[in-house]
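The chain below stands alone and is given as structure tokens, in the form predicted on its own.
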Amino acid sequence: MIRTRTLRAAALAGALGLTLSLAACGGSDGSGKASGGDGSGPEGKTIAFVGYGNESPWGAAYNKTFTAALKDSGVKINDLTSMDAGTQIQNFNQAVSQKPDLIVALVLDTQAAVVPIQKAKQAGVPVLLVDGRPDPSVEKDVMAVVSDNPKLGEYAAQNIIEGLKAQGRDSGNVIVLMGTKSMLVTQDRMEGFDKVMATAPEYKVIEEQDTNWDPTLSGKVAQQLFAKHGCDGVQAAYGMADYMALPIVQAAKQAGCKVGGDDGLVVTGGNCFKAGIDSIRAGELYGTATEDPITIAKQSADYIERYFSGKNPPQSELVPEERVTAANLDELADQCSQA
């Protein structure tokens, strides 16, 4: 049976675990709801969006898909979005100073946002974070709708044991390629990542690369990689988006080593992709996660009109994370092939 997602069981599940408390403008008014929407509905207002760059892949999908739910609400998206974290962090500022209705972040550097949120919330300009969870210095002056980051590093480590086992090894040497280090996402997601590679300790993590979150970047980096340890020193890999995973197999097949199948280079991703969903059913990609970006831009979408409508959503949703591989591909191809 396909599996289909909806908002209300995301928004529930999000309700559900819910952790963050509460604050003023931005965060909660104490009851474990968002406050600061008027009522009114969201025509009219204006959105500084300080997002992803299109040059990431993950970043492109979802600013077209956020941009294009909210189309026909009337609210007004003012585009601040780079994927460098100095000019990221800039526009941050220069949207603190706008004094939009809301600002939407999606922050490259969750340390180096903690200072234009506290000017925000000084400023009386309330703020949505999607994706990573806020620094805890923070998390009670903003909204938010947030991956199940530590789960979908659970996944890809449970992917690369899952691969290595299969294949009969009893060691194995894994290297990873991260997205940008500075971010919680990419801390919580090793977080999650270690704790389970901890339960395997024949197999070594031997490399970890930030390539932060490109795929050009990390094709270079799994070159290197491989030229370095040779096939033989390299029995499986993370890249930390499938648009990461998928030029470390290029990269792998450059260098002559064998991927997939009984004893190739088990690889894993995730923030699922349509290409990585062909890649397991080709059978060079052992699995992925979801995150994909489709799922989470509706979603927060649908968390800014219930904001502006006075339908008090909770401060924190969380967006519940699947594992993919062969087995339930069928199950999440359509949720993941939507970008």
Contents of the next structure:
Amino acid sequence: MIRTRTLRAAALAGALGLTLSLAACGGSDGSGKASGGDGSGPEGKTIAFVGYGNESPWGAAYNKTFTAALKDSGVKINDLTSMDAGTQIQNFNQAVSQKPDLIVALVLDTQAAVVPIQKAKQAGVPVLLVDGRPDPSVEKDVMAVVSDNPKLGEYAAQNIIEGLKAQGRDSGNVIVLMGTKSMLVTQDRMEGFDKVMATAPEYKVIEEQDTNWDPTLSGKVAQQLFAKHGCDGVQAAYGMADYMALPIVQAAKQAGCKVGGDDGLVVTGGNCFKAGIDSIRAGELYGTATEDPITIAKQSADYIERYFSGKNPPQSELVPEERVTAANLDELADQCSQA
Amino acid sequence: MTTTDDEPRGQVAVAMPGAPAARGWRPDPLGVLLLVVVVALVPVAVTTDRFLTLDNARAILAATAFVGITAVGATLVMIAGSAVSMAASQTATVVAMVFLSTQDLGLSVALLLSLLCGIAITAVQGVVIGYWEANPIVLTIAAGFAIGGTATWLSGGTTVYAEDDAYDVLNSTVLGLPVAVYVLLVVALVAEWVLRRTTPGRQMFLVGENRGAARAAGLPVGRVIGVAWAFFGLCIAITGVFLASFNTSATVSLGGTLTLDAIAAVLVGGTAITGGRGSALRTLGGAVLISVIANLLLIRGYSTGAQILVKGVLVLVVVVLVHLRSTRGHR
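Can I have the other form now, the form predicted together with its partner chain, not the form predicted on its own?
Let us now look at the entire complex, which starts with that chain.
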């Protein structure tokens, strides 16, 4: 009896040790390179894809491109996408228990994803985070292909400063309608935005409102901000995504404020969409920035192929972003019109 | 349908909606609450810079329009005893997609198809609730999933754009107010007229007050509820059309918080969630009151989170008071 117990305890300890060894092998090796791919190539590998749901146009475009890009590689993708933050975390936990070769995650709630990432590490399942950066507490436990969100914020500020200077203004008030404030994506963009706005102190940010990536709420809040400050009290506006910037344009027009041109409101967006491109062409939106789903989907698919082929890609890769204005619209219109 | 305070629930009252109670005046807790809220708002409003301006009044009305139109429709449904619909956002989104994707057929045709789409989707739910007595909350939650899922499936999640920008006429303003505000006023007046002056409207109060008694009295309960839901569908469709025009494109998440915002406006307007009592004009007042409070908080620098919190507390207090009034009235 005692012998049986001893054997069981030894087996348990062995399993624990094996698990810990596998955990140590997965993900980063601390050298700044992703390791753990066995170098045999992507053929036959399984990916648990905990992405954004197709309810989001950005998510839909990403999912379609990502899946298509990996189609010929022989990777099997288990779709666990969702636009509900709670469901997504459940799906992440489920993915860990399935023990795939790789979990690819685009998380809605960075903080809530910490525990599943730790579980994945313990289970020896490597995780690739895409789009938003990971929580700092698990930064070294995952691989990442992330959008350059600080740069996107910088581009928005550059658009505003350039637009106001082009109008010959030596002062001006700016309103900002941001995405969900608690998200790192939003915080990073605001950090970049504030950094560049600080270089032009003549232009002052007078309002920052969290409109939760909601176009309808953005329009409603913009209507009230134009009433609060009047057309003369707001010279520029930043809607963190094009679908938030365009309701600002409509709200301004309905409030009787001039938009664009030599002396109208300077509006800039982000996450470029076809509607934003059309609005730039129409002279209403001054500019936007990329973070388009197609580019990041292709880059993350390429990262996965390099990882499975044993090419040890860097632990974290930034997706290059572009500023979009009327000056380079033709070059980027296609890239921005996929969602 | 207004009942006297001492009237048992099982009896169908004959007093007209809004008629004074037969046993003399007693203070209405809901009325007292709304009076207190309005009185409390006055000093805050006076001391808030730029609140009492024409521009701000216009902004408040503009911010009320989309939710208000849907809320007016929801009033009829709630009066007819069907509680609430949880599928308004999804329906408005589908209508917005239909409206934009059919712009190449011409504005009138696109408008007609969109309104028919909203009416059809919602009236079907009303018929199931009216004739087969399905639980409206359960049914509309299921319908919301089905409608949203279908929209995602058919659109592939991609944004829907219009081939033509003729819809932009719906974003225009008349006397400084967006067209949607005038439509809201017309819809509210029509709904109030239907409720007070037409047979189906009066029957909605009777059915909402006591469905069993209404059926026993020979009223066409299923048809009455179906008409209320069809009108609601029309209102949702109008909202969807304006949402599409305002945003110039439609995604699956376009409807946002429309469902809950509309329910909040109806409840703050004092319509009983159990049915049989309410008014479209009071719903309009509820929608405006919520917008005024949100606007005040925004102007005074409070976050959108604070606005949502205050709205939630206000709805909760009103619902409790309406419930207390109902139970006291039926004791």
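Residue numbers count along the first chain shown, from 1. All figures in this text were calculated on a predicted structure; none of them were measured in a lab.
**OP:** Would you mind checking which of I175, M178, V319, L102 is at the hinge, with one rigid block turning on the other between these two forms?
**Re:** Among I175, M178, V319, L102, only V319 lies at a hinge between these two forms.
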